[in-house]
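Below, in structure tokens: the form predicted alone, a single chain.
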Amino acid sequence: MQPRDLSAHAPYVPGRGTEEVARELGMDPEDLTKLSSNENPHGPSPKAVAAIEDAAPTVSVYPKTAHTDLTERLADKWGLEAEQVWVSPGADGSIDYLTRAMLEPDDRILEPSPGFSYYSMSARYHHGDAAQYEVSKGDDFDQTADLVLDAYDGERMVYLTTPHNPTGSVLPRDELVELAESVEDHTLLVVDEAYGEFAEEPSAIDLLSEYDNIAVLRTFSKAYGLAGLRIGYACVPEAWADAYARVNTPFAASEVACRAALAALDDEEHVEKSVESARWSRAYLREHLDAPTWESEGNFVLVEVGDATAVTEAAQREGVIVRDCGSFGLPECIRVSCGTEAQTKRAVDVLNRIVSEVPPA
């Protein structure tokens, strides 16, 4: 017996792993930085992880009732109904819950490309396909309303990432309002602010009162540093968020991420520190790395290093662990993720000199 053919699913690739490095290159973990996740490098609120530490005596319960504060919590930070806050285990649960609510066998998604494979992916595990418009590095990687029409062939599910994964441009207010009046009545806009907090455009939900052709996927894994826990969630328009109780994995959400998510929120001073060190370290990057980079209002920058592959494993070997973006479709690019200063000045200083010894691809 086999499964379905799956030969239409590329896996996603993760960013390596410090123990996974460490490992194999015989090293002390504790003299790796690790860069290539986009990780908070504050970690977790000291709320969070008191709030991780009382939760743990009632993981024999059903989260029904922190799941239910949180959603509670979080439709009042954004102005909805508790209706209109899917809670999900990370943002790529959401991703899973708007799918089964938006796609029949056979309908298709329009993706960025490069981008976030677990788009294509949970659209084909739900029979779906899906169709890319190009984030192109010839144009700066610039999102525009006219970039995504170019491509649109009325898809029934259209994601917008912004600020994107991996290059941090952003797609400007305007230009997001005149994609959700262009397209037809059947297609879903999916607004994926996974990295909301560190950018200075407003986030689209409150577009959710004017538009019900739009959703907004939010995670707790960058700014809050709960990426460990898998806490996310998607806000919907009003009008069909009861789809909710039919398409959510029950208990999806665990008791302990839920209530981490719960005393995050009630660390604002964390949450401010993590976006303004973020906003720092990607200036410096910027400013100090021998290598072109692009404007970014993630926690990350991308630059071009020319051999990505030859770069990244030669940053390894000196305990710096980045992102090779080839499994992006940018083999000469790499993604450094922002960390604390120390960090930063210290992967700055390791890669200027492994890109000045690097031969080009």
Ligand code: PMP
Contents of the next structure:
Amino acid sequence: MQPRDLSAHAPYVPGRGTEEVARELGMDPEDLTKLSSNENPHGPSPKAVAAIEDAAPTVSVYPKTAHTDLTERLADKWGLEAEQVWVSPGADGSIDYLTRAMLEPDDRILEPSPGFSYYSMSARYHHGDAAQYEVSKGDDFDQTADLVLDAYDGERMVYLTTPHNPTGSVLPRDELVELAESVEDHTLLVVDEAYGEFAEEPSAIDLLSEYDNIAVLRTFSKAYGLAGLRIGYACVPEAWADAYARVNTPFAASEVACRAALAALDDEEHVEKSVESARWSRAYLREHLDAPTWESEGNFVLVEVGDATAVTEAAQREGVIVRDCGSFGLPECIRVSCGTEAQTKRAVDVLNRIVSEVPPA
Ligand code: PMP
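Having seen the form predicted alone, I'd like the form predicted together with the named molecule now, please.
Next comes the full complex, this chain leading.
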């Protein structure tokens, strides 16, 4: 017995975890600074923590009301119909739901390269395929409509990541509008705003009232600090929003996650603090790292270090975990997530020392 041919399915490579690295190096996890997965260094909102505790005794029951409440709350926040908000386990879950709703076998998606690997993974799980447009270092990872349209060949879904992981660049709104007006009628533009809160650019969600070929992804994993709970959502065009009932995995967004997300939405102060802190950290990283960096609108900064694997390993030995961007196709770069003030300063000290010692690749 064998599963189907999975040779085209590249495994997802996550940022390394604190426990994992601590065990490997025989270190105390407390001594490690983890800046490899773009998480919120301030943790979840205390209100979300209280909601999680309050929800604990209720988890013997399937989540229904909490899911409805969160959907309605988000619809209200963004001025949408409740049907247009597809709550999911992380934005990853929304990627799957959109793929299920859109792709027939052998349909293709178009995605950025480098880029977030789950777009093509999800397409392949659903018997589709993926093509890429290049967001190139030579152009400082600038994103434009032309760049996408040059590679576009009528794909069913086109992913636009703004801010873009792992570079931090954004797709300006007028470029998105140009794309919405240029692609063929059957193409859905999926605007991934997983890092949207950290950007100066406003969300594209309001464009859903004007264009019926745009969906927007959002998550509670980053600015809201709920990555471990797996809760996110897609905002989709009204015309086919009822497809959710046919494609979603029943009860995949848990009671605890929905309750925590609702509480997190009520704690604007925590989100504002998290965003402010990330903006400070990314500016500090860019100003103080002795290596080329790129302007970032996310909660991370891409840094060119020469031999990313050597630098990542050396930093790890000194207790700072960063992301080697080899798996993104950028073996000369690392991605450093925005930490607290102390974490950011520690990362800069450690990385500057290492970069001056590790020979270029
Ligand atoms: N999109 C992008 C660009 C991401 O970087 C991530 C997470 N790293 C996601 C979506 C998925 O986030 P989550 O499933 O945690 O909501």
